[in-house]
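Consider the single chain below, provided in C-alpha cells and representing the form predicted alone.
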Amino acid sequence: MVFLLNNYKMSAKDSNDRGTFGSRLGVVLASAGSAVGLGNIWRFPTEVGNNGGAAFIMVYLAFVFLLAMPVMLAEFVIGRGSKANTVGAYRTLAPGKPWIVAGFMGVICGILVLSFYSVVAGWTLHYTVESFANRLTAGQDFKAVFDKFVTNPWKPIAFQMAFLLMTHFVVSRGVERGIERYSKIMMPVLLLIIVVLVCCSLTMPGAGEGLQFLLHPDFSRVTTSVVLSAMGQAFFSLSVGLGCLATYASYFKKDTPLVSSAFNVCVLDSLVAILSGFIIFPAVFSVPGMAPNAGPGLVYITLPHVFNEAFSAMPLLGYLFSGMFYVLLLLAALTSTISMHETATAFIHENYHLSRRKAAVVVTLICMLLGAACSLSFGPWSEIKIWNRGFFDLFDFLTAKFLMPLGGILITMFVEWYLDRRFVVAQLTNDGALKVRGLRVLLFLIRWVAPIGVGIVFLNEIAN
C-alpha cells in the first residue's frame, strides 16, 4: 500500500481512451451486480434472525432509500463527473486538495476486502463442488467437515486462488467485452436461480412458519440495537464507500439517468437479499431444532444439514436444490469482487500505464497473496496476531469499521459540501435534460442525512 501512495503517477490518459458501459441495462446489471454479493445471501439473513424477521427487514427497506442510495448517488457522480478512476476523480474534481486521500482509501479498501472476500467466496466454490460432487450428505458432523477445511494449509487458498482467477478473467477484458458482458449473463441467472430456489423452499413443510417469521411484523422487537444493525447492513449491502460504484460510474454514458439507475439497483439489491430470505427461512424452520439465527455458520454448516433434512425423502431434489443454492452464493460474490478488482485495477492500469491485463494481473496477484495470509489464519497461521487479530478478523475489522464508513461520510461531504452544487444537480439531471422529481429531497439526504447515518454506523461500529 505503501507503494501506491509513495510512486503515485498523474495519469496523461484522456477519458475518451476509456471504456463505456454500452446499454442502460448494462449499466443497471453491474451496478446491481456490484451491489449484490455475500451480504445479500449469506449476513442479510443472519441480521434478519438475530434481529426479530419482518421488522427488521421494514427497518432496512428505509435506510437503503434514506442512507445508502444517497451515498451511492455520490458516487455516481464524483465517477461520472471525473470520468476517471477513483483517485483520479479527486484529482480532477479538486486539484491539489487533500480530498485525494478519500480515492486512495478506495483503492487500498478494495484490495483489503477483495482479499478477505476472496477466501469466504472460495469456500463457497468449495462447497459448490462438493454439492454437486454429492459429498455433503446426511450422517455428516457439518461443523466438523467445515473446520477441518478452513484449518487445511492448502485446499482453502486454492479455491480462493481459483476463484480470484475467474474474477481475473472478466476483469481484463475490459468494461464492455468483460464487465457488462457477463454481468448480462450473471445477474439474470442469479434471478432465475433464486426464482427457482425460493418456489421450492415454499414446498417445504416448515414454510408457513419461516413465512410468518418473515411476513409478520413484532414491533416491539425494534429496539436501538436493531435499528443500528438495519442502519449498518443497508449501508454494507449496497457496497457504498468502496468507490467500486463511482468506478463503474466513471464508465457511464452522458445520458444515463444516475437517480433511476440508483432507484434501480436499491430495488435489485433488496429483492435479491428479501427473496434470499424466502428461500432459507422456509428451509430452516422446516428441520426441527434449527434455529433462523444460527450466525455465520448458516450457509457452510446449518444449510447442508437442513438440505439433507428436509429432502430426506426426495433426496434427488435435495441434492439439485442444494448445488443450485451455492452456484447461487457463488455468482453473487462473483458479481461483487468483479467490482472490487476493477477499482483497483483501473487505477493501476490509467495511472501506472499498464495494459488492462498487466494491470489486473498485479491487483489479482496482491490479492491472492493477502487472501492467502488471511486463509492461513483459520489454520497454521492462527497465532499470529496484529492488534489481537489475524489477517482475516483485522482485514474485516479495519476496512468495516473504519475504511468503509469514513469512505462514505467523506463521499458525501465531498459531492455536497465541496463540489459546487451548479455541477451535482447536473450530473443529476443530465445537463438540464432529465427532470428529477424530489431533487431537493435528493440533496438535503446526500449533505445531511447520508453524512450523519453513515457517522452514527460508523461510532457504533467502533462502539462494537
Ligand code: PFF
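Treat the numbers as computed from the prediction; the structure is a model and nothing was measured. Under this definition, the rigid core comprises the largest set of C-alpha atoms superposing within 1.5 Å between the forms. Positions refer to the first chain, counted from 1. Compared with the form predicted together with the ligand:
- Fitting the two forms on the rigid core leaves the C-alpha of Gln212 displaced by at least 2 angstroms between the two forms.
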Given for the second form:
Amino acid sequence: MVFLLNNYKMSAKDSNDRGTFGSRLGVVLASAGSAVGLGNIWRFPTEVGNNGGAAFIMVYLAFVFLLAMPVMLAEFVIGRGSKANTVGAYRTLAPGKPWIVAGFMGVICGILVLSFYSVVAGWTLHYTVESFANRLTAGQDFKAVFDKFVTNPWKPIAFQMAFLLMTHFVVSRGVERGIERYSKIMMPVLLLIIVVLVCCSLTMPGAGEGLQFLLHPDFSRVTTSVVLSAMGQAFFSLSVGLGCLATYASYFKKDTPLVSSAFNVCVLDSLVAILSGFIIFPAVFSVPGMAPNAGPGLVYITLPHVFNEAFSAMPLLGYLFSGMFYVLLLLAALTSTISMHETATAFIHENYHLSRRKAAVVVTLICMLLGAACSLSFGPWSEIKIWNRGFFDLFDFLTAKFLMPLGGILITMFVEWYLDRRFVVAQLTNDGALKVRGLRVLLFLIRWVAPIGVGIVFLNEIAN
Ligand code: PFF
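So the form predicted alone is up there; where is the form predicted together with the ligand?
So here's everything in the complex, that chain up top.
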C-alpha cells in the first residue's frame, strides 16, 4: 500500500536513454496529437447534432474536465513517476503486485484500437488521394462508390497497410526525432487547416442553419444513454484509460508542468471537436435537401456530395476545400495512431530488450494482421461473427466499452489509493516548485469522482 515512503520525491534524473520530449510545446503538441483524431472530426459533430446540440456539448465538457482530465493526470503521474512503459511503470511503482495487469491491458488495448482505427485511417488515405486526383467529382452515387471500396477484398487493406507504414516510420525514429518532431510539424498544420476551413464554412449560405443544428440546446434529447455515450466519447477522444498518455508522460522532463499540460490538451481537444462541427454542418446545410447522417456515411458519402454541390459555381474552391478536409482527417488520424503504436512499441522495446526499430516492426506486423481481419469484416468476412459482431465492431466494442473504462478505473484507483499521496503531490507540483491551484479538488476528483463515475458507466454498459 505504501510506496516510496522515504523516497517520494521525483527522480533527480531528468532523462535517460529512453528519450525525452525536448520542449513543453512538444509535450502539449504530442499529447494533443494523440487526443485529436478521428474521434473529434468524424464522430463528435454527429453525436452533438443528433443528441441535443449545445446540451450535449455541456454534458460532454463536464465529463472531459471532471472525469477524463483526472484520468489523464493520473496517467501523467504514473508515466513520469516511473519513466517506463505502461507495464514497466507498474513493475517499478508496485513491484510484485497485481497492478501490472492494468499495464498489460493497456498494451493489448492499444494494439486492438490501432487495428480497427487504422481501417478508417486507411479509408481516409484513399479519399485524400481520390480528392487530390479530382476523382470525387459530381454525378456519382457516393454511397455505391464507398460500399464498393470498403467491400473490396484488398484495396482498403492496401491503404490501411500504407497508413500503418507511415505510423511505423515516425515511431521507429524515436521520441524526439520521430514523435515530437512530426507532432510539431503536423499539429500546427492541422490547426491552420481547421481555421481556414472554419472561416470558409462560416461564409457559406447554410452557415446559420448548420450552426443552429449543431448548437441549439435541446435538453429533452439528453437521455441516460446519451449521457453514457458522451462519457465514452470523452474517454476515447482524450485517449485516456489505456496508458498511452502514461507512455508519453514517461518522456516528460522533470520540470514539465503536468496539470497545465493536461488542461491545455483537454482545451485543445474540445476546441477541435467543436470547430469540426463548425466546418461540417454549415457545408452540409448549404446543399438543399441534404441531411447530416451519422458514422462513416457523413465523411465518405455525404461530404463528397456536399463538396461538389456547395461549390458547384466554384469547382476549384470545392477541390481545395475537399482536399484540405481529408488532409486534416489524415493528420488527425496519424498523430493518434502514432501514440497507440508507441504504447506497444515502448513495452516490447523495454521489456524484451529489442531495439526500438525491431520492436516497432513487431507491433506493425501484429496490427497489419489484426487490422486486415477488421478490414475484411466489411467485405468477404462479413459473415464471421464473434459475440454477434464482426472483427471491426468487436475490437471497437472491447476497447471503447470495456478495456478503456476499466483501465480508467484502475489507473485512478492506483494513483490515489495505492501510491503514496506525497509522491503524487510531488509529481503534480514538480517537487513543490509549482503552485497548483485547486490541487485538493483535483486529488478529490482522481480519488472519488473519476473511479466512481466511470464505474457507474462501465457497469451500465456491461448490464446492457
Ligand atoms: N483520441 C483519439 C481520437 O479521438 O480519435 C483516439 C485514440 C488515440 C484512442 C489514442 C486511444 C488512444 F490510445
